[in-house]
Amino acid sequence: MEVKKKVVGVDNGEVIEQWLRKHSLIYTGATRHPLILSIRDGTVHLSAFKKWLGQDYIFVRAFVPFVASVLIKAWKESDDISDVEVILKGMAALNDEIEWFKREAAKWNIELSNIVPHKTNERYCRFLESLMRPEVEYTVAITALWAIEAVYQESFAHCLEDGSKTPPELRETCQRWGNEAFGQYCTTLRNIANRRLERLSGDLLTEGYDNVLKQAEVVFLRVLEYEVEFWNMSRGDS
């Protein structure tokens, strides 16, 4: 017999919105980090930007197989075939992103082949790899994908808002993740993740499904923690 029970702590409304309120401090820490604020107000040390650029190139290369794994999970587990199309478009854009990193590195005289992964970067990449395991639910994986992309979108969009003093040579970087089209993509990912999460957060759930909901929230928090650590690393704080 199916065992049903009420999930404590989940009320009506969007699950992700509840998480953002509940964990607002760390979310703000990830999306309004001092490195981002220094770009916005024009005081950023370019050495920090260059360090971020080289390390993020390494991260993106690890990010590609992770997104591919989310695509496979969507194909196998999603209740909406359009999820596959959304993730596929995002994955296709990563090829252009890698080429952009190469061009940007050349502009700043950074030899990418000589970049050694920082321990913070290595930990984040291992975390991505752990989410690629078959036993990780699609709902958990798509939540992580949304969170990773959303942090960059909100961070760099902040550097393009009215009143910002972002250095001209960094505006292309900010535009890459802060543009409206990428913002719409992140909103679509959020809608997919939230649809999956809300299916788990009804008044009555088959026992065990609430564990997936908890896992997704933990992964959301881990992403934010890694993002803060990544910004810290770029500034030389870790």
Ligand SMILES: Cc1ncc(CNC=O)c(N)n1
The other form holds:
Amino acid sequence: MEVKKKVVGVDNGEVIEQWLRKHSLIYTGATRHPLILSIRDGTVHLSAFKKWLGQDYIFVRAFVPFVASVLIKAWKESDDISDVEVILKGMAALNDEIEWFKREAAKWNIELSNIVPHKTNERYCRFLESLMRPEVEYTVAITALWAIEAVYQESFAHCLEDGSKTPPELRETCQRWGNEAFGQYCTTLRNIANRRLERLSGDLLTEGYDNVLKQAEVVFLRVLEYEVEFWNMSRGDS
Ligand SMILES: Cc1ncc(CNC=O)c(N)n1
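What I would like now is the form predicted together with the ligand, since the data block earlier showed the form predicted alone; can you produce it?
Once more the chain from above appears, this time first in line as the rest of the complex follows.
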């Protein structure tokens, strides 16, 4: 039996909000990357956009089994049955997304079957694979899922804000992740992650509680690093 002790009277705010303050530099690096800023100001090189599109299709194909693994963890470990439904809706959206990638690639004359995964992409996909292991706690995995989605949501929403000069032919791409419903999905994921992380913060006597909290923070930071590298790769910096 798990022994738990909730610390009362201690409230440092929500864990993720604390991390966002603590790691704001790297978070901004991932969500306001020069590639995103160039889309927003209309100076983006279409070669960079096309490179991103082809590589991201490969990434998303690997992302599907990762999300499936989070779904399994939610089913096994979550204290709230609605988590499974939230993740299932996310998976359903990925089904549409894969079809969208195929249509978008055809529009740009990109042959998806010929795309060779870039080293940076392979590293990120291997990282996802490491998070699929059963030993990785649900709390850690859902934190990663939130972070991965949030970076895209914040990045592409920025390209749609008033005053942005995003080229018309790229607006649909920005809409895909920058739209309100996707923003809502990310907020729901963050709430789930916060709920799980806060439970850990309170569970002083649960064995390894601080360990899982640390693991989740490290995974959050790794996601941000991989996202920055992914943008860099698309610009041809690596
Ligand atoms: C590299 C990367 N990060 C996050 C996302 C957004 N999630 C699913 O589409 C993505 N497509 N690609």
